[in-house]
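Given next, in structure tokens, is a single chain: the form predicted alone.
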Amino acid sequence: MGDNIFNLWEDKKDLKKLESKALKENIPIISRETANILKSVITVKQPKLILEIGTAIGFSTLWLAQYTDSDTEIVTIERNQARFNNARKNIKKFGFNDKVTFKFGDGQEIVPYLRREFNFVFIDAAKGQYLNLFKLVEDKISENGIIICDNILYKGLVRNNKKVDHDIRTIVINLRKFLIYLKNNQKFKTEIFDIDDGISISTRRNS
């Protein structure tokens, strides 16, 4: 933290270069709209322990690292070996190595073995697995902790009745089930925003 209004971190050439490279190579990264939501939430909440499921090449991880305190730890999970390796290089290049703990593998296999209580979780992984992932993390969230999920409306298909192509039908159906689960969840209060491809922000209710 500490960049002033005349020298914004998000305007750094290296960050823009990383963003452009990802878009050119069709590597899924968060949009600037989503990045600004993350920035806003974590700047206010200042979580000390963050879990990210879906590192990709570390673009979202960089935002989480930049706008949290120096003693914040980010545990990030990625199952694609090439992206995992690139993420490690990128985090090191930007100087956040001390804040980030990398875990390689499938989030559904790793999360059950995480024993700590997280203040903030960001899910941006396989869309068809959001319901399973949310269920796995919801009991690992501190009081007033937050879970943000990206791309929950999946190209606008989740909330409409248009015919869905066979190859993505399962993803859309699973995301619809996920939204129903969020709506009926008594442990979390969820708001859904039609920003970019849809974002959910779930805040744990006080017990």
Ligand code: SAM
Second form
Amino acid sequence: MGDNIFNLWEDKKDLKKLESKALKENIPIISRETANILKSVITVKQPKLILEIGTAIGFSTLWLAQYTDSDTEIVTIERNQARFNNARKNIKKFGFNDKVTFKFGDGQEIVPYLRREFNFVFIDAAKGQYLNLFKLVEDKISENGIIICDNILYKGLVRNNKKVDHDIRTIVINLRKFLIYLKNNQKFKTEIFDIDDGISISTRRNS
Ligand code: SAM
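Could you give the coordinates for the form predicted in complex with S-adenosylmethionine, as opposed to the form predicted alone above?
Below is the entire complex, every chain and molecule, led by the chain shown above.
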């Protein structure tokens, strides 16, 4: 498996350059582990309509664009103007402009206005908002559709009951509430993976 991951990234020199640039400029992007999970899921599911909340500079968007069919559309939302502008440039540079629809603003305000059914949603935004964002997208997922959320275990702090510093307490409390919500959710079946900073994969049950 290690070899596969290595080859996968060796083949993608330009993407590696963008990855290095993001890391150098302290722009948070998906880890390689997360990237490979996303790749596995979309390769199997081949979603036709994807929603991403948290574009940053478009690294994960490019990753999703690469492993989906040419007629797949990715709607991606970013609230930071500079990152949004950068993402547009990067997606264009990589030749995926036709597959990506950009939306500038807060996902919490934009999602309620999205009218289509998504087959796959990737939430990689402000951690304190995951519960809210998940609830907003829930009704916009097709049958057997999938929602993946990144960084849900937040440096291992979410799963233990240890006291956390004041400045990150709200994030940790909100993520704990989110995990309880997922656990009790009748409409979605969720698996939590202790990979990297924690990933949840939720599949909509058939109604
Ligand atoms: N998915 C990106 C990647 O891997 O290349 C990284 C996303 S980064 C971890 C999170 C991004 O989400 C930031 O650029 C931030 O500005 C944006 N963000 C956070 N909360 C948001 C929200 N509610 N709506 C839209 N964008 C949000």
